[in-house]
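First, one chain by itself in structure tokens, the form predicted alone.
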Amino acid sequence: MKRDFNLRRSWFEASARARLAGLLDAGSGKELLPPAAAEPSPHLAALGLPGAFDDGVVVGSGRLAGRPVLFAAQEGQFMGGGVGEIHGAKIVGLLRRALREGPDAVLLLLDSGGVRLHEANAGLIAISEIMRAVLAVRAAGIPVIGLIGGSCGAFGGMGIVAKLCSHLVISEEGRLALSGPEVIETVAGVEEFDARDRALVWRVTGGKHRFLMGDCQAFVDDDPAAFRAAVEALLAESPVDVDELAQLRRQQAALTQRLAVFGQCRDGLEVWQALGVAAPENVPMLDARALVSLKEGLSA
């Protein structure tokens, strides 16, 4: 019997490094702080709590298609990948090393659910921090490209780090908000939004549904090399003089619209009906390729 040794790997469910072993050219990645520049949460240690040499996020340099990038890889597997002191100040970090040494572009690899409660004040300042470097990173010159497929999703300060990307690409599994299910359940009740209802949830924040609103640029299949793919068409777009000022104007007004239009709409198959989609149920089924084609029919 032949055996297919070119079986298709799992973005969700792999770690952080294997992620990263699937998107970069083979053998270019390199750590910033590898495991023997330890750099655990003194904070959870002061609390007894079991830590992690790198405190849930690896950052580094490689290439991809022979391009120059840095990377930031949360790995959600640790304490949710929420944001401490370390964990921040590591990505921090990098996006300040961006602006000295201009690479093609900074990879975010996404899967948080945000702020680490356990140190949750330097977790709002490690968040204001990364906003404030992707946004110089940004204005530098450099795309920042923020990748979502994780089992954490893209939630809470890292929801807002994520739209402030210069690009997004997101899989089915991936998912993109700001307060998560559970969250928006405690403090409005139940009957506004039911977190154990896991198709709903996916409706709402998931990756076929961030991606027909126009929240992300790439919808993929749950694999590295779907991701890697993604990353490579956009790097080798021309980049393009914006306005910016023109253009924060523009998502101002869309999103102003979005309001008005999709305001009453309790779920995603209301909104994907009021998008123009003629069959919103069949949607949950469609491939990634069937949905980026219903996406160019609905913008055509």
Given for the second form:
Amino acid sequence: MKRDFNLRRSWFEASARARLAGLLDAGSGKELLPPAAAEPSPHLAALGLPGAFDDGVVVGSGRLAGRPVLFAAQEGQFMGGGVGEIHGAKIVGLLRRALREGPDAVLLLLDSGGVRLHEANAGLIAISEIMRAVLAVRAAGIPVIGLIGGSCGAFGGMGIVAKLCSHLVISEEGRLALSGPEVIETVAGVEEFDARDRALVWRVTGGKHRFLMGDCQAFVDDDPAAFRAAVEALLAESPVDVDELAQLRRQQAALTQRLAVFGQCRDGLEVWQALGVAAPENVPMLDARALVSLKEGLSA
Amino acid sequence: MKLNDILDALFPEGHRVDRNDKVLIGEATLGGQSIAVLGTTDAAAVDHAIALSLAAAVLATIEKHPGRPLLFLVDTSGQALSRSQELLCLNGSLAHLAECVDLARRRGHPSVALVTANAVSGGFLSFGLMADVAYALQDAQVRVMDLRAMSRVTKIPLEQLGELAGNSPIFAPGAENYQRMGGIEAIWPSPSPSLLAAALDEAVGRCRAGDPRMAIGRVRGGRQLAATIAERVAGD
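Can I have the other form now, the form predicted together with its partner chain, not the form predicted alone?
So here's everything in the complex, that chain up top.
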């Protein structure tokens, strides 16, 4: 009996290496400091915890649609993608390499809760170093593209790093925020944020909300091929030489305006309604294509 | 130490710093030179409004006072914890503030951060750690999370964490640990104009070079791996 399997792959469920395999041109990826040449974190060992030879992030170079790119892919399945000393240093090193090599883009496949608490001080300083390095790469005219759709989303300091990228590509499964809902619930109470209400969590931090609000530039299906197509489209855009001060002035005005208009909202549903979405309650059911055309209708 | 006492001690030539709720914005004089002073006080939880006020002050300094040095006074308990703040992408406003500080650096404004009382995670990342160089007052608390909460989240017994904290700067709260790792340049016994003048000189040097914190952490022994790993990946 012949069975017809639907072999669509999921970005959410894939490992960091499997995501890269689906994102880059076949056979083009080269890992820097591969597991065979590396040591696991001694700080985790000191706590009696298992380490990983890549410390939860794969960095290297490759091609996408023939164009040279550098990449860092976080592995959410290892320590929640948390940034420790080695993990952070690998990303900083990759960004420095970008300044020297001048690739067409740096791709950050984000999947992280932020600082790895077991190495909290090293992680916090490393995230600050990543922030400055991302901005140095952008200032050199190299786009930094963030991809969000993994199980850990982009939270904490890595949520800040995400928002420093030139462009963000996100899927419905992707989440982007600063404090996790669990942290807010623990500190401020379940009335403030019920972390077990998954639908609410997605309406506040999820990919659809971030795309509708303009915090992410591209919205894609949970599929490596869709992420690849979105990056390819971004790479095809010709770079524009912007006056950075004028650009930050515009960003300042937009964020100030947004806070004035939506500052009292507490649910994505309220925001979408205020944005002019006719049936906000239907947004969670829309597929990627329908959501993108809904967004285009709003900006028109 | 009270905020006004800190300002008086740093700027005997005079200061005019407005305090609006927990946000500080103003200017002061040191060695005849004007310095932009901005930051937070009373363990402010940084929210959209605070981040945008500080960002506006940084942008105004870039526009109106080319090259003027920036002093960030840091007293933050971290980021605001609320659903409405997250709904509007709080990490985005913090990133915006960080971008403004970074643009000031690239436009030749040297910047110094001084932790006056508390420096915690997201609030510290968005401006204090973006400065060219950071310092802390003697009694300042610098941390991601206190050990008790860390023990709860990591499920590692508090006694074990406390024991390890004694011989590793890697996770336990404390400005000294950040100093050993290169995140904080020095701890000041008390604020003084001469320490600040030296800090501004240090910032002028760093403003033009790359980020030296990893290399400093290696020299001081607090971060023995980071600099070498980054060099190997960067290929320099």
